[in-house]
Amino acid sequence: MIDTEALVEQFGLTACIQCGKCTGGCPVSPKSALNPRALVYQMLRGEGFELVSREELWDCTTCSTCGLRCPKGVKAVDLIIGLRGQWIESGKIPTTLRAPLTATLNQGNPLVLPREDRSLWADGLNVKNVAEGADVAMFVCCENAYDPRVQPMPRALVNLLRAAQVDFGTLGLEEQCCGSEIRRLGESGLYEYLRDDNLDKFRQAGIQKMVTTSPHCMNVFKNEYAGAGFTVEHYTQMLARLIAEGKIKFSKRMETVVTYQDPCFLGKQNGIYDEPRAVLKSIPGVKFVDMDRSRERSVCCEGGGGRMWLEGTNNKVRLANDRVAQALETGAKVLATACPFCFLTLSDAVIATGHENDLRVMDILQIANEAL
């Protein structure tokens, strides 16, 4: 049994008016037992709550739509993260999470791959270490660094930054997980270790400005690393500015219709909607069209909140499949992403739904790099 009274106070749940907007906006609720409104109600009533029987807590993608929709500012997502934390503290960690959490502690990444392979994505590119002196630190997400399917994205960013004559470098093998999804899985101790260790490394390297390949990294550095002492932006923000300043010019045309998946951690949680679209619209030949559910109304791809490593907890939740269908309705031939999680989940969904010949998933970095 858990202390519901303490949770009510910790997460300000007494402000809840039970309007149901959180559950109505939750992309997972229609396909899961997860019900944010009912969850908060149970806490307020002080009902007996057995974590072990509530596996739906792991279905949450932490897209934060619940908190954004709440007229009273109650963040059910924070309650869910808190409950996950208690679950982990009890030692009853979901089987599929054990390896990623252990690997993050030991190897600095949740993909269970060696720390010394962190920079393999940059082989042959001669990217300098930011500690040698650079205006901008380029931070590469664990997925981008290790997964061959998304390694082309940081390589493309290197080409684009060099085309714009930006002085940049990376942390090399000193780079490790940002801790964003570790925190959202409820492993607060591991998250705090990563945060403090990263901040020490950033200060030692003298980092003042940073650009990230992932919205998740950008969000955690910007909003959850207290006293970071540096500015951080997502690559779409930097590219949009460089294009507007005339420092990046495209010489090739891409004659196709493109739509765009708003990443939750870029759009809903940080209000970055215009810059990705500005980059796409600047590419010669691109006809851009939005999906019906876009910007603030966009639907999560289901990759966040640790869902990338929780495969099997709820096989009914397949939000990416829905997004592929919605992208096809626009007549688009390319579904653009700006997040490695979105790219991976949507690419898998295209295959799972049999639309490999109808729709191509591409990161904006790939599209921009091909147009140079």
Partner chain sequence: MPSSALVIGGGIAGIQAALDIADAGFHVFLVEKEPSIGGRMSQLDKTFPTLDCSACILTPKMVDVSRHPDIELLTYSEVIDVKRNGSSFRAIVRKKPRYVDITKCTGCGSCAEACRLRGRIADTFNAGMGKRAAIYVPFPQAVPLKYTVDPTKCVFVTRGVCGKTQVCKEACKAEAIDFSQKEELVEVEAAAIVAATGFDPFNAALKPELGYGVYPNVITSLQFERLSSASGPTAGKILLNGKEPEEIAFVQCVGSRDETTGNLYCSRVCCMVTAKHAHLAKEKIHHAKVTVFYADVRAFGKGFEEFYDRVRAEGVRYQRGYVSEIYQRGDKLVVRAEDTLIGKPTETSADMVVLGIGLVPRPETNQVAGLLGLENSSDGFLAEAHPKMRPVDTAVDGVYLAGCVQGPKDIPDTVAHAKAAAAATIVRLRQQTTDHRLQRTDVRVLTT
Second form
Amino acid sequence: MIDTEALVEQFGLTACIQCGKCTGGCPVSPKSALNPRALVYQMLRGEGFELVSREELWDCTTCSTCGLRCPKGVKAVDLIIGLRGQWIESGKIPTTLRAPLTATLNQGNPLVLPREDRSLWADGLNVKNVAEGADVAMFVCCENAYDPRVQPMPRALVNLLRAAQVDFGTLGLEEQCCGSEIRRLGESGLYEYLRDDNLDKFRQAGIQKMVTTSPHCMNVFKNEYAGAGFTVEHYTQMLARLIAEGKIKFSKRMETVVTYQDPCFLGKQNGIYDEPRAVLKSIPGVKFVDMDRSRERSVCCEGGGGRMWLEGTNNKVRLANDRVAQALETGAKVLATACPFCFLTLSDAVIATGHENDLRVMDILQIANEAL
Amino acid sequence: MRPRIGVYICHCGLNIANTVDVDAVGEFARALPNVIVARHYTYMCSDPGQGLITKDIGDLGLTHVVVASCSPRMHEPTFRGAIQKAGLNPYCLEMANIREQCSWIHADRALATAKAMDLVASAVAKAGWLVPLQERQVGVTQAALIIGGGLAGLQAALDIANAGFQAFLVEKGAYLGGRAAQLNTTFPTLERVSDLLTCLIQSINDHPNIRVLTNAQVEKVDGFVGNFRVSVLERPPRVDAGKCTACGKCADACPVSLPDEFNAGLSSRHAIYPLPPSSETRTFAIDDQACTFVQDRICQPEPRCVAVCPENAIDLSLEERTRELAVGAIIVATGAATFDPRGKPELGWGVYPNVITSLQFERLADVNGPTGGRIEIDGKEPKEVVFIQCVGSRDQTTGNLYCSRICCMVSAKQAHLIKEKYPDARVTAFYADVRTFGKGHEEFYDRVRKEGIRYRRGYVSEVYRRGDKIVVRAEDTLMQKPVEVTADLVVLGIGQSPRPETNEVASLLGLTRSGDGFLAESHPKLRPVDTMVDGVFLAGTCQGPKDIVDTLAQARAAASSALAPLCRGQVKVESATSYVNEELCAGCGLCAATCAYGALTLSERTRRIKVNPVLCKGCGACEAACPSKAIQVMQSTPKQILSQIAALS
Amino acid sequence: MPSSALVIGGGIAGIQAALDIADAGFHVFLVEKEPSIGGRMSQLDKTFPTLDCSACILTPKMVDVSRHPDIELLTYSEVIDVKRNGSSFRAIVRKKPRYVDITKCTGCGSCAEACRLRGRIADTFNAGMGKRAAIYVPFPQAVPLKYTVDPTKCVFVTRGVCGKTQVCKEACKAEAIDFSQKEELVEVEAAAIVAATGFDPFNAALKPELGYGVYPNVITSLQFERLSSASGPTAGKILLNGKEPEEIAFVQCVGSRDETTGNLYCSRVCCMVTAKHAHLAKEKIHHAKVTVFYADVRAFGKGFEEFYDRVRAEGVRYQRGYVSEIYQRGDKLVVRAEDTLIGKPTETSADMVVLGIGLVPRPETNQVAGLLGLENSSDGFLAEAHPKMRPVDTAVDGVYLAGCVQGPKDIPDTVAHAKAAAAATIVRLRQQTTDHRLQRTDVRVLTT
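Switch from the form predicted on its own, shown above, to the form predicted in complex with the partner chain and output its structure.
The complete assembly is shown below, putting the previous chain first.
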């Protein structure tokens, strides 16, 4: 039995007026039993709440739309994370999560790959270590570092930063998981360990400025690492600025129609809508079109909140598939995004829906790099 | 000279034009006898619309004007003003109501158009017989009567008095303050009501222009705007406030005991009892209705209170007396009753002592209340408290369809007080819609939820006992589950209802009631304090439920309306009065007996009836009563009415 | 010895306050910054719950103001400075140039017919729907019915040249158009000031998830008023792009009760505005499917609950749950919400979505506060002296509040509030001009 009173207190749930704006906006609620409004209500009622059989709690992508739109300042997503935490504490960890969590503790990444392989993505690039002294630290992200499908993204960033003559370095093998998804899976102990360890490492390396390839890393550093002592931005912000300053110039044309998936952690959660679009629009030949549901009204790709390691209760309906259909409606040939999770879920969806020949999913990094 | 009539048909945007073929009506009107011109326009009441009329009067020499538009209640003054500006007598106007009596109530365009034509024809037929009348002004008695000494009455009296006019404040009870005197704290500001009230009462009592009559009731009202005559029955103050030291010996001696309505029945009192603390002086008063000596001269062996009073302050022999007041304006501020929860038997009020009303809660929470401010039932502090919303409001079964406007905030405030006193208490409020609409109200609702008040959506269906707990049963409509919540205190958020004596007040002053039973204002949007009777205004909850701030705003609004005639010192009076053809009058006096306004007298000298045109309202009762057709009402003469009827046939 | 009052704002609150003060025999300066008095109420179609046409009941009052011998109307004017002068105030009023001589203009409209920008300027009176010329009257019943050149749009004003000839000037038979007009400063002395500057409708674009400004068929409740109004751009037909909607969704609490917009308060009118609109939609399009999305229905005024009962009986569906998102699917809009009484997310298709926008303080409220030395309440409206006991007084002696400048209100509450401000003003003016303390007299007993 869950101590609902404590959760009410912890997450300020009494502010709730049960308007349903959270559930109405939740991207997974139409296909899952997940109902943030009803969850809050059950806490408020205090008539007992059993985690058993509440598998839908693992459906949440932590896109945070529920909390962002709440008229009374309630963050239902935090309650869901809290409930996941209690689930984890009870020891009944979902099977697909066990290996990623253990690997994150032991190897510093949830992909269950060796710590010493972390720099393989940068093979032949000779990227210096930030500890040697660099203006900017580039944070690669576990997904980008290990997953061959997205390894081109950090490589492209290296290329772009060099073109703009930015003095940067990475943490090399010292880099480890930022903890964003770990926290959202409810493993707060592991998250706190990663945070403290990372902060130590950042301090030792003397990091003042950081650029990340993933919005998830950026978000956790910027909003959840209390007292980080360095500034952090997502690469789209940095590129937009470098382009505006004339430090990056594109020489190749890219005659194609491009649309863009706003990553929730970049757009909705951090209000970064204009910079990714500015980068895309600055590329010669690109005709940019927005999907109907974009910016504040964008829809989650279902890759966040640990959903990379969880299938969810209903995998017959996939939001990424809908997004691919919506991207095609615009007449776009390229579906751009700026997040490794979005890239992977959308790429899978293109294949699953049989549109490999109609639509290409690309990270903005790839597009910019190709146009250099 | 034949009359020269202009007919003006209004589209009223689409209000009329959608249902009535205004073009066809114009065509039709042009062919009517004596009609010189007929026009139609989008908004006849607008400046250009009126311009059409005034221009035609000049250019075409019109003698009479017919406007076919809305009810004359709406725009008769507008068009009278317009034709007057163009040099016609304002009474040479006739209106055909083709909106309220035609376009709004009919759907069939052809039939509605035909009816509009009939109405226009009839108006044209009458218009030719209209005669110029003179507008008259009469002086105004520069004083006002305020009926009711609650918050609304106090504020209205203060404004009248501060503007330099005499204010008579008549309160039927023994003290001022009304319902507000029973309240504990305000929402959302949580100030003590008695502090606010005492200030106000003090300024009333100190004001040289205000005469307060407590224990007094208005018995009769005669006259008209600017010149009312009012009879007030005043019960004597049987306790001399100058002598009374409020020692309480009298009450101890009094053999009569009855529930104390001031404490909403939570305690009892005697027939002689202390006035509430918000009253300026600490003194006792006698409840004439309850005192057996005042009623029936029975109190064995002699009135004990008189005997025990060390100051000789009590005199039971004083008689009631009637005062006559002359005032120019009357403000009705008679307040509202609270809903009687016995009308909802399923909620167990009167059955379980720990089911109380929100008014009883106010008394419990008041330091001057029966428990000295301890919120307790049978000496026990509540641990589980349930608030039930909409008791007697929004409820067909009680006949009260309306929302009582205050109960959501009253309950929120009371729930807050519980949490403040007993932080560990579990407080639940059952509701259907939370209506916290006033300034700072939604913010207060946010606050009490954060304090831990749990709001559960669903009306309460039943309250019953299980063991030593009360069980509140409802559906939690957000979970779609029937739920039972235990409680040791249940507070019913009772609504406001019209006072039982509303009918008497209405007939005393010639007022009407709206569908909800409260007194009716003359226009629900733009004339919220005026009534159909000139010079009589409404303030506060007699017009409908209101919280303190809205009551005060409305009371000042009523004062503003009343101040116009008082400041001007003159008012216009009805011109279309009755007149007597002395050739025909036989002096039988039947008409005078019929007249409700005392406007007709039989002249001793001529043996003919004389009309007091200032008192005459032009109602026509005399005309119907007269056997020899000697008395007629201007603007409704037989010739005018018969020609109107003839045009319809 | 000035026995005048200055009323700032010519909406229904200012109109009512001015009429009451003038009816009591005092002189009133009524200053309105727009070309006509009438304010927000003049934009409304019908009023709830009686369904009286707004123009029908407002126009007589507007006309009364213009005819009242004790009211001096200063339209198209703004108070720019106020100084205390003993117990009274000295205010400077800036009369903006209309470029039309109102003593000559007959309101015939030939100038607007002739204007080169005719039908090309978004009509603010019609909430941006419909177009007007650069010389205009805001609405047909305007008081005064005098044309005004929009100085931000007229090319002669902005660029100094308009084609070869000034066509408006040529068209005006009354020779009323005068581009040489300059602004004028008028000094006004008043013993009391009533601030009645009203409210603004909430800017719905601040709720991006609702798609206002993205989808042309997402409109505000104020725009619906204009659509429904016989004098509006569609002559009273509910039409968007010439088509009648068959499915209409109404969204409540847009910009009210909402931390994300900073407006924590309830706007007090929107529930009933929407109930009225739902009724009108049903009346005008019988077969329309009308859904209202709400969290609490606040039908609290006289006859309001009864009206709410009526529209439900007319077939308007109320679904409990705030709207979370609006997006397009095919040629329909989709309104996404949770039906909180069933506990299920829902998608409701719609051809038209009407946002029940709240009431917010006007941007110039702070300016008015600065001029008069007033303070704001935490909600941004102007603060009264005491929230319970003194709803129209302010911290400044002789300055009173009327209507929505103090907080959202419906029409009857606005009128009552304005009359209360008038009462306070009359009391002050009487006290300054007469010896208001009577002798303590006994009750006058009449001889009968």
